[in-house]
Each structure stands twice: as C-alpha cells, then as structure tokens.
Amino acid sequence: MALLIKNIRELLLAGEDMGGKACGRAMAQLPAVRDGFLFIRDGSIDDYGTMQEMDPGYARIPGLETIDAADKMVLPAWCDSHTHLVFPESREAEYIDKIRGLSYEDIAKRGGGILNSSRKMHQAGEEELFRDAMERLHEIMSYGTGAVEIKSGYGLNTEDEMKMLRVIRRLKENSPLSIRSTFLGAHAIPMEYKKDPRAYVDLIIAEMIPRVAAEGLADFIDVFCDRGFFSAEDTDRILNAGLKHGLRPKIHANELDYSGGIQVGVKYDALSVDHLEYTGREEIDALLGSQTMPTLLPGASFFLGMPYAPARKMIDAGLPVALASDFNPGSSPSGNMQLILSMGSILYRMLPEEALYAVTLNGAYAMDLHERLGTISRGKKANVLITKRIPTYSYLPYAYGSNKIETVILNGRIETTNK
C-alpha cells in the first residue's frame, strides 16, 4: 500500500538526526519542510522533502492514494505516555464534591477516588471494560493520538489487576494505536491494608509481579510514590522487584508533596517520572544527566485546582519535558491531547515548538517508542496527522477549543477524517 501527501504547507518535526528526545533549548528548534511531500509505503515513512525534490515516479505506482494537503500542516501523531483509560465508570459525583471544597486527599481518605474505582472494577466484566475502553480509544484517535500508554491500578488485588491487564492486551490486539501496558498495582493502598500497608507491598512483590511477568501482560511497572500513598522505601522495594522480572519503571511522583519519588526513579533508571508538581532544585539536579523523562500532566492540575509543575524551570535548566493527558475518571477525565498541547503553552508558558516536542518525540521516548514514532523520519512507522487549513503551526495550541486535525493516519492507513 502506498500513500502520497503532497503540497504540504509545512511538514513538521521532519529530520533524520533528531535523537531520541529533545532537551532544554533544543525544544525551541522545530525542524520543518515548507511546500513539502510525504511518501508512505507499507505502513512506514519512505521519503519526504520539498515538492521540487519529489520523485515523479511516485505518480506511476499502481494503487497509489494521493492527498493534496495545500494550506495544511503534516506532523507526527500525538504520543500520550500516561493514561488510565480502562476504568469501569465515571466519577462525576466526586467532581461535585471537589466543587464543594473537598480536596483530592479528603476524597481518598473516605474511600473515594482510586478506591471507589477499585470497588466498581471488582464488579465489572472484561467485555464491558474492553468495549468502553475501545470507545475511548476511538475518541482520542479522532483528536490525533497515535500512541498511548495504559495503566492498570484500579484492581488493587491480584485477580482484578490481571483482569485489567488482559483488557489492555486485547486493546493492543484490536486497535490501530500503538499501545503500551503498565502494571500499577501500587496505585493506592486498599482499605483492608490501611493498618498494614507493608503487607500490601509484600503482596505486590510476592504474588502480583511474578504473575504479571509470567503472562507477559505489562511493558512497565509503576508506583504512586506520594504523601498518603506509597513511600520512597515502598517504591524502592517494588521497583527493585519489578526490574528482577524485566519490568522497567515509570513512576507517579511529587504530585502532592516532595515525596522523594523523583530520586528513586532516577536511581532505578525509570523511563519517566510523572506529575512533578512539587519539583525544586534538588529534583531538577537529580534528573539532569539521567535518562529519565520528566512527564507533566496539566489536565490533572487543571481539574483538581492544584499547583502546576515548574516546566519553564525544567526546560531552562536543560531538561526534556513530555506532556501527557492522565486520562482517568477522577482527576483528568479527558484524553484530548490537543487540549494538553494548549495547556502546555497557556499554563506552563511553553513555546508552541516546545509543546509540540513534548506531545510527540518526548512522549514517544516516555514509552520507549522514540525509535519508531514521534518524528517524520525515514523508516519510522507512518503515524501522522494532517491538519485542517490553518495559518501557522502555532495555531495548534492557540485555538484550544476546536479540533484542528482533519485526517489521522496510523500504520500508513487513513483511520479518521474529521470534515
């Protein structure tokens, strides 16, 4: 199968030597090809360049499909590296509690939040979970997401965690999106273990991790390392056990306080540390020189009315930054990465170029997919977006309330057309 996109106003993030991630000042330098073409063959990016450089022989390829992208932009599909989109029900009742003044921690202490979803997860069937999650995947794809990481973590016992991970595996098998799976048994401490949290950590290490690894159900392991959840010591133990079973860490860290989670993540070469609302000089210094991607989740801070992570300080210090949706029913009930792109600029004061890197290449890095996704490069998977007619790429974060994506192409096939 061959697809030719021609007369592209600007082909964004196009290059062959862009590395696995963009850091610091480099995030402000966005490579682009004006008046360009993109040639896709057998699901991969085969060639690109200016219209003057295009091989006229492409027009003679049997069965070639051609798209005229005059006055439109073409760029990599969004890479959303942090979601919880397999969940049983929405939690708008808790949303009302937040409006009335209850905090995220207040709701969690009384058995709401994650524990609320855990109770409903126990009752939910796999078919129902799969069907609802597929609908969410179709929705986020329509906004331009081409790769997504999905976590477990609403089971909080061995069987229900395995149930969630089986659903994620089924999503991988049935969706055109590139999907990564993360085991998050350490998402919250179940009510029955509140007086003995260490016993629950022991259960995760002795029973859950070996079963998850034996069935090949997860790519990564995660821990919610924060005040009121899992300590740095707990996190250390769980990550150490996960690594012994081949599960690379990704960590929820420093959302509610200076938890030490960032430092533990760096110690274990975590692929990413996520949230990071409470990040100071010590945490930034720990990340500098590491291979760990700081991943910010503005949707959660916005929805919960919490502080925003210091993105500008991170980038100015030379760090890379990724942005992800944190799509979940309690603290960020949206997987719209166009909105997250806008939040990057509006709330974090990121330049449009920086925000675009954060939702493409750096998001791909946070899922260990940067060698296949995140840029327009020869040989990479053809997960690309064609915008509607827009004046500049800065319009993408600027027009925060509309869908600017016209066509979504995944694995070289047109999946969604928004006209």
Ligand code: NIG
The other form holds:
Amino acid sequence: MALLIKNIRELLLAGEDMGGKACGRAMAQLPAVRDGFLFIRDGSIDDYGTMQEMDPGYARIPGLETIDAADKMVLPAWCDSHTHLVFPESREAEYIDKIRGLSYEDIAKRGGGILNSSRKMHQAGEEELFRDAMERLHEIMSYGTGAVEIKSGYGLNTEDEMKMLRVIRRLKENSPLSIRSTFLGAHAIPMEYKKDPRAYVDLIIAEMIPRVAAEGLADFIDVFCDRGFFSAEDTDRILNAGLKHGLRPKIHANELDYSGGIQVGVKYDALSVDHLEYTGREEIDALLGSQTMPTLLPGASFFLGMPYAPARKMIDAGLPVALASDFNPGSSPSGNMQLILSMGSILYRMLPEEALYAVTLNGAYAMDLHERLGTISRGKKANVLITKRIPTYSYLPYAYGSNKIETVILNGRIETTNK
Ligand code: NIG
Ligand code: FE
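Here we have the form predicted alone; I need the corresponding form predicted in complex with N-(iminomethyl)-L-glutamic acid (NIG).
Below is the whole assembly, all chains and molecules, this chain first.
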C-alpha cells in the first residue's frame, strides 16, 4: 500500500537524527519542509522532502493513492502519554459540587472521586467498559491522537485492576491507535484500608504486581504520590517492587503539594513524572541530568481551578516538557489534544513550537515510543495528520476549540476524515 501526500504547505517535525526528545531551547526549533511531499509505503514513512526533490517515478506505482495538501500542514499524530480513559461512568455530580465550592481533596475525603469510580468499576462488565473506551478512542482519534497511554487504577483490588488491564489489552488488539498500558493499583487508598494504608501497599506489592506482571498486562507502573494519597516512602516501596518485575515507572507527582514524588521518580529512573504543579528549584535540579520526562497536564489544572505547573521555568532551565490530556472522569473529562496544545500556549506560555514538540516527540518519549513515533522521519510508523486549510502552524494552538485536523492517517491508512 502506497500513499503520496503532495504540495504540503509545511511538513512539520520532519528530520532525521532528531534524538529521543527535545529539551530546553531546542524545543523552540521546529524543523519544517515548505512546499513538501510525504511518501508512505507499507505503514511506514518512506521518504519526504520538497516538491522539487520528489521522485517522478511515484506516479507509476500501481494503486498509489495521492492526496493534494495545498494550503495544509502535515505533522505527526499526537502522542497522549497520560490518560485514564477506561472508566465506568462520568462524574458530573462531583463537578457540580466543585462549582459549589468543594475541592478535589474535599470530594476525595468523603469517599467521592477515585473511590466513587472504583465502586462503579466493581459493578461494570468488561464488555461495556470496552465498548465505551472504544468510543472514546474513536473520538480522540478524530482530533488527531495516534498513540495513547491508558492506566488502570479504578479497580483498587486485584481482580478489578486485572479486569481494567484486560480491557486495555483488548483495546490494543482492536484499535488502530498505538496503546501503552500502565498498572495504577496505587491510585487511592480503598475505604477498608483507610486505617491501615500500609496493608494496601503490601497487597499491591505481594499480590497485584506479581500477577499483573505474570500475565504481561502492563507496560509501566504508576503511583499517585501526593498528600492524602501515597507517600514518597510508599511510592519508593512500590516502584522498587515494580522494577523487580520489569515495570518501569511513570508516576503522578506533586499535583497537590511538594510530595517528594519527583525525586522518588527520578531515583527509580521513571520514564516520566506527571502533573508537577508543585515544582520548585529542588525538583528542577533533580530532573536535570535525569532521563525522566516532566509531563504536564493543563486540562486537570484548568478543570479543577488549581495552580498551573511552571512550564516556562522548566524549559528555561533546559528541561524537556511533554503535554498530555489526563483524560479521566474526575479531573479532566476531555481527551482533545488540540485543546491541550492551546492550553500549553495560553496557560503555560509555551511557544507554538514548544507546545508542538510537547504533544508529539516528547509525548512519544514518555511512552517509550520515540523510536517509532513523534516525528516525520524515514522508517518511522506513518501516524500522520493533515490539517484543514490553515495559514501557519501557529494557527493550531491559536484557534482553540475547533477541530483543525482534516485527515488522520494511522499505520499508513486513512482512519478519519473530518470535512
Ligand atoms: O491524574 N490525580 C490523580 N488521578 C487522576 C484523577 C483521577 C480521577 O479523579 O478519577 C488525575 O488527575
Ligand atoms: Fe492522571
């Protein structure tokens, strides 16, 4: 199967040897080919360049499909490295409580929040969870997401955590998106363990991790390391146990306080530490020199009315930054990565170039998929977006709220066309 996209106004993030991630000042340098072509064969990016460089022999390839992208941009599909998009029910009743003045922590303390979803998860069948999550995948794909990480964490007991992870496995098998799964048994302390949280940590270590690993159900492990949830010490124990079973960490840290989560994540060579609203000099210093991707979730700060992570400080200090949706029913009920791109620019003051890196290559890195995804490079998987007619790529974060993507190509095949 061969697909040729020609007359592209600008082909973004096109280049070889771009490294696994973009850091600091390099995030403002976005490689682009003007008046370009992109040639896709057998699901991979075969070649690209300017129209003048295009091989005239393409026209003779039998069955070649050609798309004219005049006045349009072409770029890598979004890589959303942090979601909880397998969930049983929406939670708009809590949203109204929040409007009335309760905080995320107040709601959690009275048994709402994650524990509310956990009770519903226990009742939910795998079939309905799968069907609803497939619908969500379809929706985020229509906005341009081509790769997504999905966490468990609404089970909070061995059987229900495994149920969620089996649903994610089925999504991997049935969706054109590239999917990574993360075991998040340490998402909240279940009611019955409130008096003895350590016993729940013991259960995660002794029973959940070995079973999840034995069945190969997770690529990564996560802990919600924050005030009122899991301490840095709990996190240390859980990550240590996870690593023994080959599970690399990607953790929730410093959303509610300076929790020590960033430091413990770096200690265990986490692939990413996520949220990071409470990040100061010490945390930035810990991240500098590590291989850990700081991942920011502006949708959650926006939705909960909480402080924004200091993205500008991080990038100015030389760190890379990834942006993800955190799609979940409690703190960010949207997986629209175009909105996240805009929030990166509007709320974090990231330049369009920086925000574009954050939702492509750096997001791919945070899922350990940077060798296959996140840039337009020869040999990478052809997960590619064609925009509608837009004047510049800065229009993508600028015109927030509308769908600027016309065509979504995943694995070299056209999956969605928004006309
Ligand atoms: O990333 N902060 C912890 N976990 C999720 C929220 C999950 C929920 O409220 O259902 C988050 O924001
Ligand atoms: Fe999250």
